[in-house]
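Just the one chain here, laid out as structure tokens, in the form predicted alone.
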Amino acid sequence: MKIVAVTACATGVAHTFMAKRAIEDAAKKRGHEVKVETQGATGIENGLTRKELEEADILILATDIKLARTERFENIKKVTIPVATAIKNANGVIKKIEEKLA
């Protein structure tokens, strides 16, 4: 499965980086290809591409704040979570997904 995901925490730092870890690692452990956006303090790092959002089975958004150029994420298959639900439980985020996507 290709899994795409944006983090964005309220400060924007630490949160948003600990979910992006949690996702990327429990992805691999599982067996997929993984790209994480973040949206922080610094802005967006690591962007998800047209391409990415288009290929992608299904989008992560663990977010705790609204975040920027949503637009992009129009017409995909997509779960939004708490960020502290994807650093406390990603694998069993993704095994939900992939058990509704089976």
Contents of the next structure:
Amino acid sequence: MKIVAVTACATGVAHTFMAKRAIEDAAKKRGHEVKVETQGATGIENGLTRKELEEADILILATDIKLARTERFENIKKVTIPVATAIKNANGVIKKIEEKLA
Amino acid sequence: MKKFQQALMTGVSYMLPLIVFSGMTIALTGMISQSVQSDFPAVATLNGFAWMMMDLIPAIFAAYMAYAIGDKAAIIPGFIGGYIAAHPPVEGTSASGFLGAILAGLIAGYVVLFIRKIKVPLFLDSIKKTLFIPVLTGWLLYVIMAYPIAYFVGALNDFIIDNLITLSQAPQYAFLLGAILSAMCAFDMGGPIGKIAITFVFAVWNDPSGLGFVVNAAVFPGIMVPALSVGIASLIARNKYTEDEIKMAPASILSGLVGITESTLPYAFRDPLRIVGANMLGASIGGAIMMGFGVSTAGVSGVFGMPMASNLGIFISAILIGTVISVTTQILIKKPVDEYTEFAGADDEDLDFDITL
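Having displayed the form predicted alone, please output the structure of the form predicted in complex with its partner chain.
Complete assembly follows, chain above in first position.
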């Protein structure tokens, strides 16, 4: 599967990047391709391109705040979860997605 | 409720840099004026300017709270409402503070969301967007914020702050308030509960009584003790922490010093009850000491708040004592590492999401 994700927390220095790493690790461990965009304190980093979004099977939005540039995410299959869920249990999140998409 | 929480967090997220800028500028310029005998007019002017920026914080907060709900068109109505929360224009009313700013953000957000949904003939649509929304919602926010909210919430705000000032000036209660504020920060390490404590600090930040700087100092143990303690404890009692945790220790101690509580999270996830319990105990004792002695500071972010402390000795002792208590407690109550099974965070029941388009 091709997984793309966006992470954002209120302060944008710690949880945002911990969630990114958790999603990347879990996705790779389960054999998926993954790219994670962060919307941290300084803005968008590692931004998702239009092509990546088009090709993705699922978009994970792990956020506690309103995301920027959400118009890019229209008409893409997505799930929205709190940042804490991604950090605590990214593996479970991806497993659940696999089940739902199967 | 989830929408409300997200809006609140968005407001906090966007106002944070302004708080850091004005807080640090006020602290540094204050320090320069105090330590240097001769007057620097430029420094005093910068100090005054930073206070002006500080007064804009509720406006920025409300603007981005509104943005989270009603998108771009809600920013300015939210700003207008939030500005009035700090600067009541009508005589005989008072600033409604953060409480008012939260209401302004909510009202502006939902009113704009509602107007955006009203269908109008095509030739009116551009007028609706460029004229109706800014002018009508701006007026609406003015009327609501300047009259009922400035009157009632303003009075409530005055009441709360007056009582807190009384509490903070009576040492027998002040220590309790300090303990609670610090414990809240230590409880969820940068999460929503701690943010409530911090929001309270900002709400009374520019109160003329100086209460803001006292409660600001009182949250320092809550912010610094957790990350310092897990780092130090994992270096001392190596058999009770995992390899990863020991490796993270220096980074965690550094984070604690500069006031980033979040680095405690990995430790807390693995052993929530013991880590959070020990940290809350240490932090609340630190907070109690800090506020019991009425220490104040205008600085933010860990050690950067130290030079501005009104009593450096007690400031440092409060954090040290809190840290020692937390370190000792967690070393005593934690079990050696091999007694743990694999990381037990896989609680699948909060995974009730749906896939949407």
